[in-house]
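As structure tokens, one chain now follows by itself in the form predicted alone.
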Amino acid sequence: MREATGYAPGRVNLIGEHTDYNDGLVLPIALELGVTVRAGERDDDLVRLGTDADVGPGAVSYRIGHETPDRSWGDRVRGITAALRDRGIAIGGFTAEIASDLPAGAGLGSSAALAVAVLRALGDLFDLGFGDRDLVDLANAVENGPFVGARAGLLDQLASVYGRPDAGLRIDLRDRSTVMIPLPSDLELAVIDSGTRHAHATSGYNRRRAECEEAGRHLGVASLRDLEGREIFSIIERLVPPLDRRVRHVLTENERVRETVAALQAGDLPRVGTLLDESHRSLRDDYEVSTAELDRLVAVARSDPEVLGARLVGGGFGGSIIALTRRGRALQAAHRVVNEYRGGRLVAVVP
């Protein structure tokens, strides 16, 4: 029987949160943590999955063509095989062992990494000939489809497929264009998991996207990106709360991505830190996706003398933060932050 292996990394988004589904700008960095899928072909239509990740259940099985959601992590794989069938792509049964050193639900793109890794393994196992764009589109379709139901943008899938751990990937979601932004040699990020969890499909994530779409309808634009170049106050005064705040976040966050790119290119880490702080305040006050735990963790990080800036990362409603320091200082700063916060853990130091 044939075997194949697929791997995909998670990501930390330096800045540009909740902008991707508004045709906006994002700046992720791939992590050196990810998901590995080792798949083997079967001679029937059965799918058997096992994982060492800290999720339940540890094993999942179903038959191709009989995918039924059960609200477990296995729904993402069910969604993949159902999506392939819907597209007329025939595959047989398989076994897959899924190994991950990427924490689930921590705002680090674990769902996209799982989907991309599974698709890479199945693509090789069944000679499906997937290109990078196919991986992005299929993984995103599954995330948005009936088996998962999170109305997510393309940030996580694009970062998992195209990202690198030694550079920022500036993505313009209007046309999917990408530019690698080298990181200054003295930049370091601590990625700290708060220990609190979210589920995009059942949290306020989908509601935030719906609010952006409602604001666009009120303003007569297909996307909030179409509002760029207009004076923000004149835009938001036409909207009722909380739509005014949602639009303000998206427009100012796009500008913060541009300013962060410029600051990175100039090697101005204090300016990058200020922009991270501003992003967190906007996510907390205008987009309202932070939590008391995330706010406290960010405050603890900002009180450390080595931290230049900090913010929640990912969709919010739990998960992780990033703290910016100069090279060689993130590890000790993160240990001090975790000790004072009295919970959570250091996930990674980037790069």
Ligand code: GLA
The other form holds:
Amino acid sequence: MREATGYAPGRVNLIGEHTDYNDGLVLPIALELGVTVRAGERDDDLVRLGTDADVGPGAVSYRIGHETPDRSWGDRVRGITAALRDRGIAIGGFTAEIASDLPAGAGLGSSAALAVAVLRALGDLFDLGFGDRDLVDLANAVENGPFVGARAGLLDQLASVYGRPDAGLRIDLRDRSTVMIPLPSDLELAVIDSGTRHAHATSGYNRRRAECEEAGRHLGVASLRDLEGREIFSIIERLVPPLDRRVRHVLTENERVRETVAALQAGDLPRVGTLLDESHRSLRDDYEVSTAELDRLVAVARSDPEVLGARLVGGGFGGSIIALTRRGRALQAAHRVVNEYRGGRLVAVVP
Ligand code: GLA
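How about the form predicted together with the named molecule, since we already have the form predicted alone?
Once more the chain from above appears, this time first in line as the rest of the complex follows.
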């Protein structure tokens, strides 16, 4: 019986949050943490899944063609095998052991990493010939599909498949074009998980996306990116609250991605820090995806003398923050922050 292994990393997004589904700009860095899937062929149509992650149930099984959701993490794999069948891709039963050193639900792209790792393992096991683009599109379709139901953009899948741990990847979602942005040698980021998860994160996320679509309809554009070049005030004065604030976040966040790229290229870390701070304020006040815990964690980080800027990372509604420091300072700063915050934990120092 054949065996195959698939791995996919998580990500931090340096800046460019909630812009991906608005055809905007993002700047992720791949983490050196991720999901590994060891799959083995079976001679029947049974799927048997196990995981070392701290999620219940520890084991899940079902038959190919009988993907009935049970609201557990197993639905993410059910979503994959169902999506393959919908596309006329036939596979048999398999076992899969899923190991992860990436915290789940922490805003670090764990969901996309799981999907890409499973697809890589199955692609190999059943000779499905997936290219990188197939991995991105299939993983995203599963996220958006009935088994997961988060109307996520492509940031996490693109970052997992194309991202690098030692550079930023500027992605323009309008055409998926990418540019590697080297990180200044004295840059370091602490990734700190607040440990909090919001029960309504998915519905909150989907609502934000619907608000952007509603604003676009009202303004007569297919995507908020089409508003670029126009004066922000004259755009948002045509919108009722909260749509005006949502659009202001998206437009200013795209601009912050551009400015961050320029600041990285100039080696201007204080400027990068200021842009991270502004991004957090915009996510908090205009986009309203922060939480009291994330705000407090960012404030504690921001009061550390070594931290040049900090913000929530990922979709928000709980999860993690990033804090920018000079090289060699992130670890100590993160320990001080976690101590003072009295919770949370350091997940990674990047790069
Ligand atoms: C989640 C989604 C991404 C992106 C971010 C916010 O991670 O999966 O598509 O929208 O939130 O930037």
